[in-house]
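Below you'll find only one chain, the form predicted on its own, shown as structure tokens.
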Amino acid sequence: MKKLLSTVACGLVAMSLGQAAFADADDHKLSVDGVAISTDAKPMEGGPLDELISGWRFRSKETQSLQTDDFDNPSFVFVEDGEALFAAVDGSEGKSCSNCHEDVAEFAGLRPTLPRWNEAKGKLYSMEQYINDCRVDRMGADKWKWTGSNMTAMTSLISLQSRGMPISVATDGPVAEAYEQGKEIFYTRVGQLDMACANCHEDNYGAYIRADHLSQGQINGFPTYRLKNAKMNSIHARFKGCMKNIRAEPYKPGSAEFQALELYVASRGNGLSVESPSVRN
């Protein structure tokens, strides 16, 4: 019975996939406050994709336009929250982020390299871990929830400092094992619908499903403001949502599995510009 349900469900998903174009070929220029941001790039040699395309290209013109002006971009309400948190004293040490980091602009160049190997900790690290380490070790404050509003506000603010810079995530050396683990997760079919990340974001990107176009699943725009839930969404929250959509048991945000997947998915977009904070459906 379970096999029958899975087969029927997969059939319904396949029937809902159309082949409508996602955007006009010449409609791919993104400029924010006069700064040009590349929404396509050449893939790494031997990579799985023939071309790299930002998720911005798959959105409607109305959604795209929200990202072309920071005044109109709804994510900047949360960036402002991040600025307030950056200056706020918290924890037993009576410190704020700004006590150690006088200007958040000093984080320019960080977002394109994450996740990366933390030599001191001996493991793969995402931005959320660096933030929580500072809160606990330097401020004497409590950790923030990986997908919580304070965390996404702060990651949005920090990521903004690298807007326009190319994603450049390392996949060799000490992170090689995690990279291979993330790759395996990306291509492994799971859940009641018996689907893998690649089935949507590699085999069918550009196809029309549920009144929207499937993208390549690039994460260069995260954290991203989603019109669907009117808040900032982290990378791991989106992974969790995708796994639930295919009726699979998701890994926990911040887990080694989702970090490995984050590394692999980020590497698929090496060369695309950081768009954080972006706007998506």
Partner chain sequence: MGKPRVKVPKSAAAGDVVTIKTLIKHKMESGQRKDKDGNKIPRKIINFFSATFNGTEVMSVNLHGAVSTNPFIQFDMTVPETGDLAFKWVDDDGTVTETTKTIKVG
The other form holds:
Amino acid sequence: MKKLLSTVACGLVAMSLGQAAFADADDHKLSVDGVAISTDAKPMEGGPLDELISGWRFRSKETQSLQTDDFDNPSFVFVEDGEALFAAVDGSEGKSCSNCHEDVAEFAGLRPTLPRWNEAKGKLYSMEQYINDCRVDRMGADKWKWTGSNMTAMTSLISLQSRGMPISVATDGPVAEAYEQGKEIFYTRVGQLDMACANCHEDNYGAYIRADHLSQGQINGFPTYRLKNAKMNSIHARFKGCMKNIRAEPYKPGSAEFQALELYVASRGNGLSVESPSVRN
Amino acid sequence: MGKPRVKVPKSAAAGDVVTIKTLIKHKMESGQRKDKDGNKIPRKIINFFSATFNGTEVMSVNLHGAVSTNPFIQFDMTVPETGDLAFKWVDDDGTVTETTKTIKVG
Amino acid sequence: MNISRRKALAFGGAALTVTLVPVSFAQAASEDVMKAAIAAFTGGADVAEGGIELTTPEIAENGNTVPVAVSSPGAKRIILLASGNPNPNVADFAFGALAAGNGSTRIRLAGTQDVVAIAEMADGSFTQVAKAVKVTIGGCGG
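Shown: the form predicted on its own; wanted: the form predicted in complex with the partner chain:
Next comes the full complex, this chain leading.
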């Protein structure tokens, strides 16, 4: 038990000092079925990070290799579910997605810009909201749950169309307020462990928290298939998981808070390549 | 069971050794887990997989509860001639899922 | 020094501490169960070493999905066993004439343990290999 105590103490000290890079990201190169995808990028000037590194680079080589081949990547089972849903008629209007959007490839370039300002609705919009608007307004179908399996199958399929493209969310203009709110959430300590996103993903990325190698918390690979739960995980579900880990009361998936955080975290990765659908532990 | 995914080369030279990959969507409920009330969740897994080339079994696997969700099976085989590679998955509930791919030689 | 779980909680704050407590292997297969699983395959015959390769990660990032590959050219059958799982049986491969005597899959490991592969060769002899896999527990994941 002595060892346990000292381990805990070390962990806590490391967290509070905010300086504990025991093992940096590796220098492995990602290519998917032979197509190279950059896993790092130069941050924008004045940004909080000196380097942008995809979460892929913090994973073990076995986990990394699952993402190098679209057959080995279990996400593609769910992408195929997304394809079936895209073609499936649902709702009172007798329509499917493909009635309006002939080819899902037309969504190439969408994922890197989200979340973004929706002028017509007068608010910040995530991919999930665009999908649900289509379902309700055009198809006469029920909304999907933000973190549900139909939704993540669809967001996986749509996000895949932008794989390799650099994330480039806008942070100014009408979304400036949400951006500032997201930034505040990122740096505010919460929960029984009194930790902010930044304590792990800015101060200590590259370090180990217990046996886990901390990443920068980038969301360029979402939705992501986690070995932990063997399914696609949405951005907001991951935020919720992090908040539970630090023993905080999580915001709700789809809430204004998580959307603001999604925008801010996405902006921290502006320049990183879309890896969706990725594989993480 | 979901739709199976299989990766099989469309063509090969006679005698080539090729890699076959398969994956099927399945929860693979191990029978070891408990629900919220502490009751054991009954086992429901894919318990058998086989690959058969032109009627001759290439390989088969008996799977147990320790095989992960969405079971993935990969193996190598020699392609002697043009033929059909037939895959089969059997669920604990008796459901059989099958798919076939043709490999052309020459 | 003895520290109760309650004290550990108070000390560490919460989740991080609790999950550091070493895993209980009460659920793991007993040695007898493992022996029985091996005997069921070999019929009690001697088991040699060599001629069989087992590829596993040294450290698995998540015990839910651990990639393993086994290869023993010329084998008729290979069984994979997880010595630290409640039920040690993982997968039993059978090979026909066109097979190369290899197979890969992804498996669940209940904790740090040895993964064992035993092959039955064409002449009826048996050979085995074991690999230790460390399983990291309940991580935050990134």
